[in-house]
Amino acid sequence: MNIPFSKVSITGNESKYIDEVLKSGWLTTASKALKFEQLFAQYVGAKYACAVNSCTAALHLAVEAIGIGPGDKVLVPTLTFTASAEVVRYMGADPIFIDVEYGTGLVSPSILKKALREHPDVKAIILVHYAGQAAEMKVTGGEGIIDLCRKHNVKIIEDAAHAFPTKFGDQFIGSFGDITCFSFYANKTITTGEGGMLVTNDEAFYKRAKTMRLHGINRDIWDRFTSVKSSWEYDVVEPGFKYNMPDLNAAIGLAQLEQAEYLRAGRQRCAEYYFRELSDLIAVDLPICYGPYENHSWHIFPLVICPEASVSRNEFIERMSNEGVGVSVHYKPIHRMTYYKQAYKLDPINYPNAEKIWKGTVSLPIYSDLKEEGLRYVCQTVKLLLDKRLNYFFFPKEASRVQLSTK
């Protein structure tokens, strides 16, 4: 079989909405982007949303909007994609890397409390909701991440690239911190091809982000060219960026948003299959889900191959590929990246949980169109590679023994 790591589901109104944009004669940012913003904000329970061309753009606008500047310090988990840290450097500020929990890959309140004690002068945290699960935003009878940040006057930027639609308790991620940033890259839980969204309940942050996303111009450019009452006159009030989302992308996003829960439920089905079939594997740690499955968006399903396994992580990836199963790694920690390691003299010993995850982590295929036959093949291949006692595996439907190749 051939099971890709990721596959986009385009089964809704994507073609219809794209056709509407093409017929309108206006392909860049316009009414579809505005509608996408409005509906997305309603979905997550935020007052304002600003559509942009990537989650990196949203994160950049976020750190700029809250006033991060040269010499400031921002907490960033080391287990994340480089964008979470690089936007801090864009502003001349310094990321302070912190460890994560083993099992969830999340920054916990206890990890955050320790970081705030050691770095009392930090201005903000970029909090990553890893794999589709929310960090512990609130704690009954204790201090959650929101409480700790408010207590220490630390702004919260949530990197929710993995986390739509994700809930903590009965609230969607996007309604907690000062600013939340989402990704709609091609392999994300919903996609616009390329794109992102910044959401906030703070009007000042929203207005700043909206101005800065398009060259610092003080009015919507599409309105200047389409409104019968418009004028050529506009002003540049800040040296902004080119981060707007075109309507062609927003059209896809609108269709994907309509199916967001359906797509999430499909990924949950895959996750439940993996938990059921792989839970007895020796020398493999499955991800920990500490809340209801329905609150998790299941963007990735990362397992950790322990040192005592019969194959190494890298050997496992190669063999899975040879058997037609696409897998990936999330992530090589930032403290291992050359630039940050050298610039900030980072030592892996200071990030024991991220190190343990990194040395064995591999993400299995998980997407709504992955059927039971494919899930069965993935699990049987995983079991054979990680259990020395097995020489073959069995397909019930096909009633045949399939020998694993020795490549």
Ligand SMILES: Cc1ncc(COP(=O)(O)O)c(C=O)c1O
Second form
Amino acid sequence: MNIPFSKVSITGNESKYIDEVLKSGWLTTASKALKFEQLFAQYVGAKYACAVNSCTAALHLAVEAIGIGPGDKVLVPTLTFTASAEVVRYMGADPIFIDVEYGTGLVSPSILKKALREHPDVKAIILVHYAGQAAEMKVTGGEGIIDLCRKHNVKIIEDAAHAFPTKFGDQFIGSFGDITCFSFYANKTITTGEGGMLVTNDEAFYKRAKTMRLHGINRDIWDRFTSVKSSWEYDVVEPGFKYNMPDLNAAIGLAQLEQAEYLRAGRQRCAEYYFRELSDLIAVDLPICYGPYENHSWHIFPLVICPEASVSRNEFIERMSNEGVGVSVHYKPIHRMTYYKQAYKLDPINYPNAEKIWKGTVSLPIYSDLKEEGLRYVCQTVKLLLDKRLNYFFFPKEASRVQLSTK
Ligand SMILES: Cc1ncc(COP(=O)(O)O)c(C=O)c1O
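Output the structure of the form predicted together with this ligand; the preceding block shows the form predicted alone.
Let us now look at the entire complex, which starts with that chain.
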């Protein structure tokens, strides 16, 4: 069998909408992008959406819009993709890397509280909804992430690259923080090939992001060429960027948006299969899902292979690959990346949970096209490599073992 790590699902109106764009005679940003923005904002319950050509672009526009500048400090979890941190450097500001919770890979309110105590002068946080599960935005009778940030006057930029569609309580991610950024990269929960979306409820942030998305020009290019009352004249009010989403990509996005819940439910089916089949493996910690499964986008299903297992993480990956199963790692933490390690003199000792995750983490295939036969093969292969293959000195570590997923 050959089970790829990820596979895009094209089951809806993608070809039809692309065809409409091709026949329209206008391939870059126009009515499809506009419609995608409107429907996406509506889906997540935000006032404004700005379609861009990557989540990295959205994050860049977000830090720019909230006014991050040279010397400012921004909290960033160390367990993330490099884009979450690099946009802070684009502005000449400094990321302050923080640890995450073992089991969820998320920044918890208590981790944030400690970071705010140690760095009272931070301007913002880039909060990653790791794997597609929402961080604890609100706590009944206590302080959730939103409360803590408001209390300390810290702006919240949510990196929701993994988190569409994701809910916290009965609200979608995209309706909480100051600005939320989504990714539609090829392997994401919905895709446009390359693409991203910035959403916000703040009109000033939206207007700023919209202007900076297109060279700092004060009107949309497509309006310049297509409006009946069109005029040749435009003004440049800032040295902006070239981050707009072409209609060809937006056409795919519109079709994928229609399928978003169907695709999410397909990934949930995979996660439930893994929980059912793998929860008895004592050499493996499964991810913790603290909320209803329906609230999780299930973008990534990360296991942690415990140090007591008889195969190392790297050996496991190699052997899975030899058996035809593609797996991946999310992530080598940023504090281990040469640039950040050297520039900020980072010491792994300050990130014990991310270290524990990093040393054993492996992500299994999870996508709606992965059916029972494939899931069975993945689980059989995992069990073959990890079941009853513990080191002889291993004894059950129930006390230190993370809780298994609770619905
Ligand atoms: C957590 C996180 N943030 C940001 C990004 C960047 O997304 P994009 O490739 O759309 O720029 C990714 C991409 O994998 C990601 O995983």
